[in-house]
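Okay, so here's just one chain, in structure tokens, the form predicted alone.
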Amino acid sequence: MAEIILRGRPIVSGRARGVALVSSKPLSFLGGVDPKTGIIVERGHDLHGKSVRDVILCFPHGHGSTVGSFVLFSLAKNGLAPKAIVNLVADPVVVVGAVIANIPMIDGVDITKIRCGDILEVDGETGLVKVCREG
């Protein structure tokens, strides 16, 4: 089991380890992600279909409307939040979401490192993720 250990910027303390769900693209919560459901329904968007429940989601960075924050926190009240969020860049949007849903996250990490399956450790106090995969 390899390990790489990468330092971000802590921007919501909490810890989380789960499954990493990888995207290249932004995503905007409003819109882009069924509250009902947690899936992806932003059309083009390469997690479409994929579910946020649960897993460490790790994308560049939001957009979209700052109604993107209660959706974020609409999913946390409904079982239905990712476990953590991991950026390259914190977006207003996803912060504020993040915090009031209570959910770890962390900026500043080169997301690129990760892959979709690979095991995360998140610590918001430190800003570090570990990255375990097999190999």
Contents of the next structure:
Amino acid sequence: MAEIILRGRPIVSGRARGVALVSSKPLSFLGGVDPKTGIIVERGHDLHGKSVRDVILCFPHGHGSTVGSFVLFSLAKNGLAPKAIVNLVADPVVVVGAVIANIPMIDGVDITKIRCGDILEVDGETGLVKVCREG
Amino acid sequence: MYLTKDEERIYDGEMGWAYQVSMRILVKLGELYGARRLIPVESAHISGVSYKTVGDAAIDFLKALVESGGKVRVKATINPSGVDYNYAFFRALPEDLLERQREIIDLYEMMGVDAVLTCTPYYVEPPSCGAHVAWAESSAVVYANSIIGAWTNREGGPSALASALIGKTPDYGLHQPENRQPTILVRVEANLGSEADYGALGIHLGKILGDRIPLIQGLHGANETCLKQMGAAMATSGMTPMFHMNEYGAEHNKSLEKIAVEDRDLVRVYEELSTSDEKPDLVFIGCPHCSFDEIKLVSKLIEGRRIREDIRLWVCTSRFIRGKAEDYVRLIESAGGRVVCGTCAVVTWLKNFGIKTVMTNSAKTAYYVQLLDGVKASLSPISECINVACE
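In place of the form predicted alone, output the structure of the form predicted together with its partner chain.
Next comes the full complex, and the chain you just saw is listed first.
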């Protein structure tokens, strides 16, 4: 089991441990994630068809409507939210979404160092992400 | 960020969840953008009202705020919805859409929001010049900053709502005088005539400017409608929150980057936005929502004529302006047009009305209806739009 530590900036506090779901593409929550199923439905997105439920969701930043924040709230209410969010650059849509849904969030993280399936430990107090990988 | 004792208590949840979550939104955004404190706002204008654009997710959040006793602390208004319940053709929309839309409006009203349902709240009650406000709705943001002289960042729906509940906004960006200065000089050498030309100019500029603030020279004799169209379009294709303008050769910071706009730039925008030269199903005036003067102009253009049976004419505005312009409204309606309130072609379900092509004098609408509804559009001055709509 190899371990690396990535350093970021804490945005929303809280700790989480879970499996990484990683994209190199910005994600629009409004119209891009179904609040009733947690499935990513944004057309042409590399995570299309994947569920955000209980994963550590890693993507560069959000895009699209500011109302996308509400989608994160609905996901949390429906028990479908990611356990934590790791961004390269925090943008207002995702920050507000993480705040209202109470999802730990860190930005300033080099997400190219994270692969889908890695086990991540995210610390929203210190801004540290521990990446654990098999082999 | 520095918080007062009272603000801290709200942050810690002493006033309940609605205020706590609102305060957290403002503080997190403030930290993100380097604000050092919160400042009071005179008003908030909230986007995220049409069920078509916000969906069920907004209902969940609004409900939670209402259940935890959230009430606005400053004058707060909301953007257009997807329905004008006074017309039978809107009431014929699917039951669930009508109900959900009603629910959203009711939830805002339960929090004490004034349901003006317009993107031009400044016609209902203009903010004071120099006042800090927290406005969402990008066209109103540009209008407030550039034409009225109120100060606002380009808020999103959630942050404007948070400001409405707290009565404050984080002090960063356009709330600070040094960030309101122009950073690029635009010389308009193109010939500008109608309001549609100004809209085309706005679309062109938005693409180039990103979030920079331009000083625009060469807008000779542009009236308020033209500037409203230009600002709305700039904010549609770009992130620009305000513009300045003056005359050619007037004093300006010599070190500003300079760009010029020529006729061919506008021609290119017209070509991009006009994807149909067929007869439109809908002629739409009122994006952003019409002023009293625009309603009056439409009625003058229609006087003595009739709207074709096979074309719908929608003139969209707020219920407030419709009430003030009653005589002109009567003339438009008796000619077969519809003065529709509290919604518009962009935020309602065009497809449900069988509308496949829209003709409009609004560059913003021509841009959005193609993206959001997959309908074809054409951009023309108001006089041309009314000519096409009439027999």
